[in-house]
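Listed next as structure tokens is one chain, alone, in the form predicted on its own.
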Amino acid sequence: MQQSRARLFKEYKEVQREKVADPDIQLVCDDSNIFKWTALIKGPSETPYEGGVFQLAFAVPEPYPLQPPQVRFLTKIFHPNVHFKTGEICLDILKNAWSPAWTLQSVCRAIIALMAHPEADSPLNCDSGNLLRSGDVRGFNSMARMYTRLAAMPKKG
């Protein structure tokens, strides 16, 4: 546990330094628990998520970095690799392809990349996966944009 705390403190310091360097990711550690983090990530440009800000919750296990963090979307998102109700993310690096070289910041980067390049063949959200698999990209983009507007964009007025 001491090793994981030291690693998380190191990442915390790096996040403080990189705040300006990476405007797409705002990673914040819980004040009372180094094993709980949240992130705000910007939807990638030229995707239906563009203009949206999505909140992620990180639960970091004690054996970290030997085990991956549990990450889920708190913001609703229409994406084939994200469970619509729970926010669970299907991403290989969070499961069997994890490496201790990954950091919480690089996990955020990988999630942004997944948003831009959905994998419709392993869907957690079958509705969005089916739209993409059937070639209805326009339908998928329309639904994803609608949910981005409803859940991930600041309300006007």
The other form holds:
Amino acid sequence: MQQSRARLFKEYKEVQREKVADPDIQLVCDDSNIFKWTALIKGPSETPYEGGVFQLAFAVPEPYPLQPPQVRFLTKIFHPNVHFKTGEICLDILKNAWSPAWTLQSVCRAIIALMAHPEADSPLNCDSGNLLRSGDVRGFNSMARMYTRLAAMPKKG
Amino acid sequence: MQNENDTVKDDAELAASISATQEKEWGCCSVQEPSFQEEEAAKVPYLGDKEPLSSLAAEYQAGSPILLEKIKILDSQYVAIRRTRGDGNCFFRSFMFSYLEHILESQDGAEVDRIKVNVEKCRKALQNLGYTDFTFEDFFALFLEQLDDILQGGEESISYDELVNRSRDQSVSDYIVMFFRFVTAGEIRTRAEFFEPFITGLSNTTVDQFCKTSVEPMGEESDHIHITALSDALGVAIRVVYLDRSSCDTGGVTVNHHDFVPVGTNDEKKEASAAAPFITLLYRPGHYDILYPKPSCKVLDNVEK
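Return the form predicted together with its partner chain of this protein as a structure block, the form predicted on its own having already been given.
Full assembly next; the chain just shown is listed first.
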């Protein structure tokens, strides 16, 4: 408990320093609980997520950083490796390939990379995965873009 | 018609490929239930008590005669075995306890000074490789703290029982295992050219991928690459005794061992440090435990070399 708190505090300070360095990620710690974080990440360019801003929720377990944070999308997203209902993310570093060398900030970077490079062969969202696997890139892009417009873009007017 | 057939065929292929990969893909993404092996492993403490080798023989009562023969030989050379939990961290945990126990018993201040120099080199190596300081510094600090606590003279110096307790306490034990994982990854990445052929031969991945998936994550098992890297990085020799079913054609059963001697140990030093490495581990396929040599056998091992 002490160890995880100390580590998270260091990450907090690092985030304050890096804010300018990484404009695509805005990582914020809950005011009253250092084990709860949220992040706003920008959809990577040249993907159907471009122009969208996606919110992630982090729940950090007590044995952190020996165990990974639990991360899910709060913003609806159509992506093969994100559960369409729960926002759960299928990413190896959040499971068995986790190591303390990762940070909350670098996890955000890995999730942005996952958005740009979906792994259609290990889908949590089968509809999305099947579109890509059957080669219907156009269909996939149009669905993903539609949900980006509906859920991840600020409403105008 | 042609087209329609193709479509049908494609669909069938797709369905087949989906069902073929289904197991793998759900393996990644389904809720992770602890496997039977993990549950069994969790019943064993991180570090067991010293046990006589007869306890090892008891395990193989009905087993291969070659193994029993080999255990007999081990029994003549070693007084005890100390088991570690089979959770994928057994090599690092065995090394941890074996090393710290040696320092506690020998009170070898010069060795502590020496390893601290190496630990600092490892810290610099990680920095040079671009690791963020705060991701590894807590693990380094905890290991150095153990060294200071163990050398008597300090007011805080700890007893043998306390060392055993700490090695069984997750918050200390896992942190030190992780320290070794960082050191090992740093060494492999720094000497990537040297390690690359071994890594390609073992797992057909890049050095970076290997470190990310097989060294840095807790619970990933070690093999000769990890052992070589850790031994080199910290400058600590490790003897691994192999207990498996292999035997010579000539009929005589012998127990093989391999000494991992750190690079940069020159011959003079080898002569000086003469005796067998002070860390001896027993390897059975997939698992490491600690062995305690009989005092008289150290001489015998020398002659062998």
